[in-house]
Amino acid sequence: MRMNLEGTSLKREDIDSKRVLTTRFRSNAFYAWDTGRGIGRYLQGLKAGEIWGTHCDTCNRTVVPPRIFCERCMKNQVSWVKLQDTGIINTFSICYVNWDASRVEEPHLPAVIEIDGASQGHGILHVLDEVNPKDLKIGMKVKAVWKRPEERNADITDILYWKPY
């Protein structure tokens, strides 16, 4: 069965005859969003130079980024725990292209970092620096390099990158 995926072109007569819905307005919309209790507290921790997770006593599991309930047992009374700003590389990539597919000479080094104090397999996606890509290894110990306190904005980029230690 062959499908035609070309679509149908919109014509001026479709608009003029009002066969399609159009509207013209001047937007003066302002947007705001709420991070919620879990991620909001996590982001405020980053602004303070701290990494926070949540711990479920029932499952004996600590996760980061934090959740306001345990998705394993559905318990909604998890406790907040301050974690280390150290961890290990769970996985990484050596990337010679930018987001727009342009080539770069110095590779980007995205990695999943398992945070010390969190349960195995729990961590964050971030970038590595101050390391030769040839020296990268799964399990390598890394430490967060933070922005100066006055430069932090309560977002994940408050951690500039992770480096071996």
Partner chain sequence: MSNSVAIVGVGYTPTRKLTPEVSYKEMIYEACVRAYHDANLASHRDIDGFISCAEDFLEGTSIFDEYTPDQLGGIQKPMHTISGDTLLGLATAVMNIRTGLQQLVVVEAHSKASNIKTLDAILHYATDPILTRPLHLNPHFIAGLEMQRFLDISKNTLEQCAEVVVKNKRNALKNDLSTYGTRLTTREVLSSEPTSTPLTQLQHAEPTDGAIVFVLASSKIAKKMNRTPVWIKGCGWISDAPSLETRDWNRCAYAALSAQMAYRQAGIRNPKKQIDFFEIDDTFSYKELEHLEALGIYETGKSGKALLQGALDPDGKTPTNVSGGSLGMGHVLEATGGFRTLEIVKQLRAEAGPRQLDKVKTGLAFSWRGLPTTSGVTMIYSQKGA
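Can you now output the form predicted in complex with the partner chain? The one shown was the form predicted on its own.
Keep in mind that what follows is only the chain, not its partners or any molecules around it.
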């Protein structure tokens, strides 16, 4: 599509033939974040096919992903709670745009899933599948579809996706 913008547009050959000054570098920014005690134990749980949260004894609130301190009361009296691998959709979107702005045939379906066993409104971000996007609704009951145990890596992708049940 031609856009009606002023200026001189560049073509690939302008760059390849060095008609314009360019500089290139490949980014070299690598990190290995310590997960710490809260997220570390959460990820270990995923490897075992379990979803763990923490309960703040002061606020009487169960959150997921778990944390070893409560950001509301700032205390660290928390206990670990094993949650269900089921939940309900808090919100979702049907995404048709790829990283390079091209269109995708099968839309991506990110959703916030309130996990059964956590306090109301507390859930995790993940993706949905095995569902016709047209049928998606807030409040829909979904359950986790896990990787096979030997394929799990203590990683958020140990859950492949969530599907209605």
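Numbering follows the first chain given and starts at 1. The shown structure was predicted, so the numbers you read here are calculated from the model rather than taken from an experiment. The term rigid core refers to the maximal set of C-alpha atoms that superpose within 1.5 Å between the two forms.
Original post:
Rigid core fitted, is the C-alpha displacement of N153 between these two forms 2 Å or more?
Top reply: Moves: no, less than 2 Å.
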